[in-house]
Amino acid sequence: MIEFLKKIFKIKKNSYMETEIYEQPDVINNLIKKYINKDGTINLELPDNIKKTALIASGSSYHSASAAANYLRDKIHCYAQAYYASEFSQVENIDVDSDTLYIFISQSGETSDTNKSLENVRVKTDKTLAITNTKNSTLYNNAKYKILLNAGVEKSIASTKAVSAQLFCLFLVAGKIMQQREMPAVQLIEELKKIPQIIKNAFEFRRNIQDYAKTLANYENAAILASGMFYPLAKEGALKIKETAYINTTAYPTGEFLHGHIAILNKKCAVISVVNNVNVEFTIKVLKKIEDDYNSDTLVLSAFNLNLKKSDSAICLNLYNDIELLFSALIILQLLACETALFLGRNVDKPSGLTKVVK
């Protein structure tokens, strides 16, 4: 029906970015079928006795890594640290720990600094895992353990479906570690199975997103606030808005924003806040301070209704599970970036001066 109406009214063809955003439920469904067995076990090959994890990646892949590292530390008590591949690859005589699983993440599998990082590690340990969208890529072939995203080709410069697929696979890794440790992983598995529907539900906020995109398009600067594993999500949202709409967007931990950074609101600056179920009262205080002291247009993505005084934009997701909220907010920020860029007349698929960094 949508395609039929487009032909009648000669509506412009969807961008690749928009198409790829809407492919994400199917991408995650395929990963569920491939990696989660009917008995709830996770069909991944990993080394035994993983005590620590190091996650190495660049760009959007780093944001997925950072969110997953936060989850591994807080929920599974598995020490985890995310590293920028461009920094990790420059360390001479890097210390490699035999108790650590080194996870390398790249959509293309050809990201130069990620592959260099793998080269530096693999001469000292075979506990290397590649998460990539490209079979027989350099990263895929050089790591001992492998996970394929099977997300299909990403034609848009701004990565969307590969990001959600990476994040999903990293939660599968977390679940596999739990099962190896004989920890109860049933709840996590059930949460992951719901993600395709959670993403579809997020699409229903398209009109709200379009409304705020028109507001955001009037700004040259924006700040995204979040806490915990939602801070890497804020960084991903900021990257998407910068890549596509060319708006100078910076992510901040919600509490850290008060330590001087809030002064940026003295100039025209939009604010986006992602509110989960932790430190809610403190987050509300920060938002109220922004309301009372600054004249910023604020979009709040919240797990529940915060009942803020002013008529700022708010999307209440009615989600009390952090993983579900993470994926839902990810999709909304992707759509917000796309809608804002389109409203500004940007080419969302080929942003000016940007290419995939794979050489």
Given for the second form:
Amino acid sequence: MIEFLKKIFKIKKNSYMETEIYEQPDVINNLIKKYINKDGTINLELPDNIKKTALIASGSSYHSASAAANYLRDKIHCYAQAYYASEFSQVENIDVDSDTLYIFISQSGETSDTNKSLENVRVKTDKTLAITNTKNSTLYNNAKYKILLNAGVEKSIASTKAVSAQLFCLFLVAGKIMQQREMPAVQLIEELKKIPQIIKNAFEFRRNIQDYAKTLANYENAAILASGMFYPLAKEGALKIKETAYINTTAYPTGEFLHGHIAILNKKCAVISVVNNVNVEFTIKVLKKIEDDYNSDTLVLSAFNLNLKKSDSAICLNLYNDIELLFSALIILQLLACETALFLGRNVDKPSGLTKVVK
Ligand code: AGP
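Please show me the structure of the same protein in the form predicted together with ligand AGP, now that we have looked at it in the form predicted alone.
Then the entire complex follows, led off by the chain already shown.
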């Protein structure tokens, strides 16, 4: 009946991508209920005494891995390295370290490079963890330890709700390692509990995002600049924009951009800058240089108002905590990709030539 009425009145149906973006507060709430106990302990089964981690994944799942690796290394001093599954799976007779937890991340659990990587590792160690959205997938069945994302079926080819769920679960793994080491994890747990509301707050910027999407839609090239664990986030934003809007978007670490890459702005190229709370003065210097020397349309996503002279668009998120800022900026970049693609008339759920699972 509803479908019939929709046809009659030509009511516009949201894309799966939009629907899935808006499901994220519920997805994260479910993870909080499932994996954070009332007393603040983390309800995950992991091996004891994890000294190091290796995180292996593809595409968006790799970006979650890479952001988490950054956090594990810099914030809790647990050695962590992220690997592209397509590269990791090619190493013959891989050296496996008995102190390392090997973490394989995949929405589908059926990506062949990720599964092959797990195959190569699990013959040498049982310290293998699958983080996946798909129960009884190959990845899920073959790993010793398992975390289910419980995000519901993700239909859109561009992954959104699975990415935030992966990131969230990886922060839980970090919290679990902290608890194993008897480091205080209370603050991290409190920050994680706020994420559903942080995501809802990010939805409020949809009008600003639509405005910039109209600008971005005029460009064939874009650059996204960010630092630290926000650099993998920039790569995720770039992948979303490429996949859905087909705009050639590249992520750069903010400081590295000055080392020659900035010359790309001599061609028409939009710039998006994600500014977190570290090294702000240097980032402002880079943005001023872009303003002074080039004529790019710039979108600045920042924790606070940077008072740039003629920055074309700015979204000030008022967030001073990096984990909160990370989730907020992730949602904004997902919406920006979706809005830009819709503005260009693309089919965001089924980008030309792409499939949901790469086998
Ligand atoms: C994400 O938007 C992409 N469609 C793609 O990069 C995807 O994340 C990648 O193929 C990995 O898929 P998986 O998580 O199912 O292993």
